[in-house]
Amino acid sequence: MPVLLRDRLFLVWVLLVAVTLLSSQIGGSSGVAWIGSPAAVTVAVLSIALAKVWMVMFTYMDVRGAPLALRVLVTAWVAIVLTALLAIYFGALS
């Protein structure tokens, strides 16, 4: 077991499972009671989802070792997608 705790892939996997469980708790029926508003729940769940996308890309798709331009492009893409999804969500609310 101590060898597993030093393995980066295993630790990222544990973190991904933990934030998946967290987002399911936030996004579930008790999520609105936790956070307060449906909009805050949506922002939290989308942010967690895109953070997981970023972690998978950098850890399992080896973007972490890629050239700087690709790392910046991937990070910008994740930020743009999150911004676009939130803009669509908040635009649909009004």
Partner chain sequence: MAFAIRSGWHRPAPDVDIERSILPSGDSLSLRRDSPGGHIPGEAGVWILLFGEMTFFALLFASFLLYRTSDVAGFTASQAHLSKAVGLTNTLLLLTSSLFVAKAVGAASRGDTSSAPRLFRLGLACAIGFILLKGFEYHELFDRGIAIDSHVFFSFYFGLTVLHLGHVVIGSILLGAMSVATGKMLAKPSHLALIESGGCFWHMVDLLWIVIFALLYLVE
Second form
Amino acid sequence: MPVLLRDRLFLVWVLLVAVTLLSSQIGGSSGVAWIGSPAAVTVAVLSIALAKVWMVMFTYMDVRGAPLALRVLVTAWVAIVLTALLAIYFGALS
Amino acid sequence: MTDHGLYASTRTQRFLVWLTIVLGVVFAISYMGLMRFFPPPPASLSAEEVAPLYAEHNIRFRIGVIFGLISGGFIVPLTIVISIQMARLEKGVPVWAILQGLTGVVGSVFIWCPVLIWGVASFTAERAPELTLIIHEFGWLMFITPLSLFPMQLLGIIVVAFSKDEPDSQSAFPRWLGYLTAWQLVQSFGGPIAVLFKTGIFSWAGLLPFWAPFALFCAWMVAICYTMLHGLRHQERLAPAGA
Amino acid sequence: MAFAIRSGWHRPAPDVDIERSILPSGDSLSLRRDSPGGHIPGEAGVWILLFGEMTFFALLFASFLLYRTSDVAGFTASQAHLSKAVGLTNTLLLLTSSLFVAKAVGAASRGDTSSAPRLFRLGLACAIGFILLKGFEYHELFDRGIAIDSHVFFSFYFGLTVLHLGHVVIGSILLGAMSVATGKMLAKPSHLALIESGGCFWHMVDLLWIVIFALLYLVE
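Now the other one: the form predicted in complex with its partner chain, given that the block above is the form predicted on its own.
Next comes the full complex, and the chain you just saw is listed first.
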């Protein structure tokens, strides 16, 4: 077990699983009752999803050790997609 | 390199690449400008809505068909050049080059034949609308959904790009072309899904089966024409004319 | 050409012909992780594919939310037919397989020819679990009379998940191929670049599902 605790990829996996379970609790109709408003649920759920995407790319894909340009590109992509999805959800295009 | 006698001259290959580019432009003009099927008509149109597509501006449409039929095989000359270039790099019997060449040639039928089918639709445009609808849908599904051959054609290009023994800087198949082609292969699987949908982004006029593959196919064509010409230029430098 | 894989193959010998990158400067794409600029995962070219696919899917996600704004009640009612537990299990399966694959790529880069294939096969097992569970989920929905034309939500549900499932299948084939390829010493640095790229493709399949799960099962 101490070996596992020093294993970065494994720790990332634990974090990702924990966050997945959390977002699954927050999300869906059951989550609305718990959190309050559907909008809050959506913001939380999508933010968590895109944060996980960023995490997977930086750790599993090893973007962490990549040149600055790629790290910036990945982070920008995640930020733009999250912003765009939330904007559309809140009716920016309709 | 000792294989100069074995393959067509680089000048001939260069001519074939340019033939593809010219025919491709003619095809694009007839398809977009004369047949006006760009953007595609929605897949949900009724018979009464489809008939006017062919009845109005009927002569312009049929002239578009003529030029489409002349230029519809635009991909064939390029396919042959790609195969020759692949065969240069393969060891022994050039299996991938043969697969690429044959699937590319047969696959071109699915660009050329829909034009003929739309031509039939426009030929007697005053017929019962339901009959026009059938032939219209036949043409569109043939244009968008056939998949089987294209991935096989792309597979060989990917294999050669990743297994070749020449440096990227001189090659007709740089590794990035391998990845671009792999993306094209993955994307191509969206086409057949259009059989299931009449509206929305999954229908034949939608993002998934039409716009994304269309944009990517154009980008891929530009890229592979460029890399072929690039590789040929390098081969010409190695072998003076007449060698 | 002989490679001392364990010792220092990130620093190829000068006589080794390194593939050129797509950068116009012709910078070489060696596998040196300790170069000052950092190491591009896989190689530069694979990011054309990764960003291309991810952006394409992002457009699909945006379309989903756009269609959703015009019929929020219908989308919410349709979403109730999905089992969150099944979606959650599938998410966990892919996250776990991503862990195995990340470990496998690490093992392959160390030249560990026994761990790498085993880890790739574990990743593949999770992928097959995902495919089976997806089939079960489709079957359940069909049993309840739900099809692609039941509602726009289900058009997106089936369109997105079938498309993603296609990526899972392609990725599974790659995982199988990589488990075979890493069973023996890799002959060239470019082969490791391919293994890393294949791993990145698999992680992309995972992260696309993360967003699909959030959109289809969780968004309210």
